[in-house]
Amino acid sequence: MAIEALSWEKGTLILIDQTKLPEELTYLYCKSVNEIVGAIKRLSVRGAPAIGVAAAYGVVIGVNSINTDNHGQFFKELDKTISFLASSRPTAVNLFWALGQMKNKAYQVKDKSIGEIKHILEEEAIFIHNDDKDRCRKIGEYGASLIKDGYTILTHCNAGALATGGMGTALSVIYVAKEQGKRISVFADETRPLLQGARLTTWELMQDGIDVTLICDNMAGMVMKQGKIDLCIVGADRIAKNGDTANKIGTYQVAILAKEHNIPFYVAAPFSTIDFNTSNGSEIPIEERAFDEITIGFGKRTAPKEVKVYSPAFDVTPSSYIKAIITERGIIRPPFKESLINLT
C-alpha cells in the first residue's frame, strides 16, 4: 500500500485531508495541538487507530511548545495537553489507549530533565505509530486466511490505510489476500451521512486495483440476497469485553442482514480497540454529530430547515451477530468475554 494518513516530519504532523477525497488529494500540515483536534473532529483524520497515532504526534508537538524548566509546571501542561487532546471525540477507544502510552511514558521519566523527557515522547509517538504498522499487518495475514479465491466482500464505511497508521484494519484483509493471489471483489456501502464508503472506501481499493463496487446502504440486504456477498468484514472504533462492538453507524443493520442470509459477519480491529473497562456495549458512548452534516450534507439542503434531527455516528453491534474478532494477535471465536481474557 502507498497511501500513507499520516506522516511526521521534523515535528509536524503531516495529515491526508480526508474531507476533500476524492476531488482532492490535499495535506494538511499540522503545528499546533488546535490543528490536530480541528482535524481530528471534523474528520480530515479518521478512524479508531489513526485518530490514535495522530494523538499521540498531538502531544509531542504540545510538550514542544511547552517552555518551562519547571518540572511541575511541564506536567502540569501535559496533562491539560492529553485532556484537550481526549475531548476531541468519544467513541474511539484507541484515542484515549495512545494517550494513555504517552501519559503512562512520560511519568516513568519523570526524573530525566525536561528536554530527554521530550525526546523521549517523540520515539513514543514513532514506536506507537510503527506499531500501529505492525499490527494491520498481521491483522491482514490472520484475516486472509478467512478470504478463499473468488470471495467478494461486502464493507461499511472504511477500515483502511486512511483509516490508520498502517495499510488498515478490514481492508488489510482484503490487501494481504489479494498478495496472495486471491481473486477478490469488494461491494462498498457508501456509508451515509458522510459517504467515508464512497468517498474513501472506493478510492483507495481503486488505487490499489482491487475490483470494487459501490452500493447505497439500503442495498445492502438485496446484493446479500442475490447471493453476491460470501463475507462480510467492518472496523471498530471500540469493542466491549463481551464483544459487542462499536463502529461507523448502519454497521448493526449490515450484521442483521448477514446473519439473516447466513453470511459470516467478520469485525477486524487492533487489540488495543478492547476495552475491558467496558463490560457490554450499552456502556459505549456514541457521538452524537451535527445536524447539518444530514440536511446540509456537502453543501446542498436535502432536507426542510426545521426538521428534528438524530444523528449518531456509531451504532453498537451485539456479539451475537459476530462470527469472529480478527486482531494482530489471532482470530478470536465465541464466547468472547472468555476468548478475549485469554490473549491479554
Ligand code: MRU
Contents of the next structure:
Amino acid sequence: MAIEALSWEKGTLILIDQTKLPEELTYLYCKSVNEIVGAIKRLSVRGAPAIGVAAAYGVVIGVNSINTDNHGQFFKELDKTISFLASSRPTAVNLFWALGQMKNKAYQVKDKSIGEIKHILEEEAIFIHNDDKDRCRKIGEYGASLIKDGYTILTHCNAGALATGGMGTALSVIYVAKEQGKRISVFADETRPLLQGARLTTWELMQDGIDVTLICDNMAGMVMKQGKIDLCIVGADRIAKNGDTANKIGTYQVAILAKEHNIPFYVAAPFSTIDFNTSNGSEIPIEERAFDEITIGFGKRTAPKEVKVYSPAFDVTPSSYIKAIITERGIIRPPFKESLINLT
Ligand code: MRU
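Given the form predicted alone, corresponding form predicted together with this ligand:
To see the whole picture, the full complex is given below, headed by that same chain.
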C-alpha cells in the first residue's frame, strides 16, 4: 500500500490533489493555513481521518508563521488559527478531535519558550499522523477476521488510504484480508455527486491489484438481490455515543438495502471518529454543499440553472442497521452505547 494522501516535509504539507484523480496524480504543496483550509473545503484532501491530520499540520504551519516573543499574543494567534481550520468542514469529528489534541498540547507546555512550543506542536502533528497509520492497520487486522476467502464486499464513498493518514479504514480491512491470502472482490458505489467511489476507491484498489467492479449508486439493491454481495463495509465521519453513524450521503440507503437482503453491514473507524459529546445521530451537523456539485456533472450542466437543489453531503445510519463497528481497539457490537464506553 504505497499511496500516501499526505506527507510532511520540512514545514510543507504535501497532499495528493484528489480533485484531479483518477486522471492525474498531482500534488499540492501547502505552506499556509489558507491553502490547507482551501484544500479541505474543495476536497483536495478529504476523508475524516485525513482531514484531521491535515488540520494538525495546518496548526504547525500557522504557528510557524507567528512572529512574536509575547506568549499572550502567540496564544491569541494560535486560537485564531485553530478556529479558522475548524471552520473548513462541519461533519467529520476527526477535524475537531485533532485540533483539540493540538490545542491541549500547546496549553500543556505554555510555560516553555515560543520556539520550544512550536517544536512540540510539530512533534504532536507527526504523532497524530503516525498514530493514524497504526490505527488503520489495527482496524484492518480486526476487520479481516470477518472476511472469508472468496467474499465480495460492497463499499460506499472512499474510506481507503486516500481518506486517512494510513491504509484506510473500510479498505484497510480489504487490504489486510488480501495480505492474509484471501481472494476478495469489491463492488464500489460510484457515490454521487462527487464520485469518490468511482474516482478514488476504484483507482486505489486497482493500484493494489484488487478486483473491483464499479456500479452506480442506484444499482446496489439489484446486485444485492442477485446474491453478489457477502458483506458491506463503509467508513464514518462521526459516530454518536449510541452508534448512529454519519457517513457519505447514500450510506443510509446501502444499510437499509443490506438489512433487507440479510447482508451484514459494518462500519470501520478509529476511536477519533467517535463523538462522545453526541448522544445520537440527530445531533450530528450535516454539511450542505454547493448546488453546482449536483447541477454540473461530468464537465457539463446536467440540470436547469434555476432548478431547486438540496445537497446534504452526509447522512446518518441508525445504529440498528449496523452489525458491528470495527475499531483499532476491537470489533464493537450492539448495544453500542455500553460497548463503546467499555472500550474507552
Ligand atoms: O466528503 P468526503 O469525501 O470527505 O467524505 C468521506 C466519507 O464519507 C468517508 O467515508 C469517511 O470520511 C470515512 S474516511 C476513512
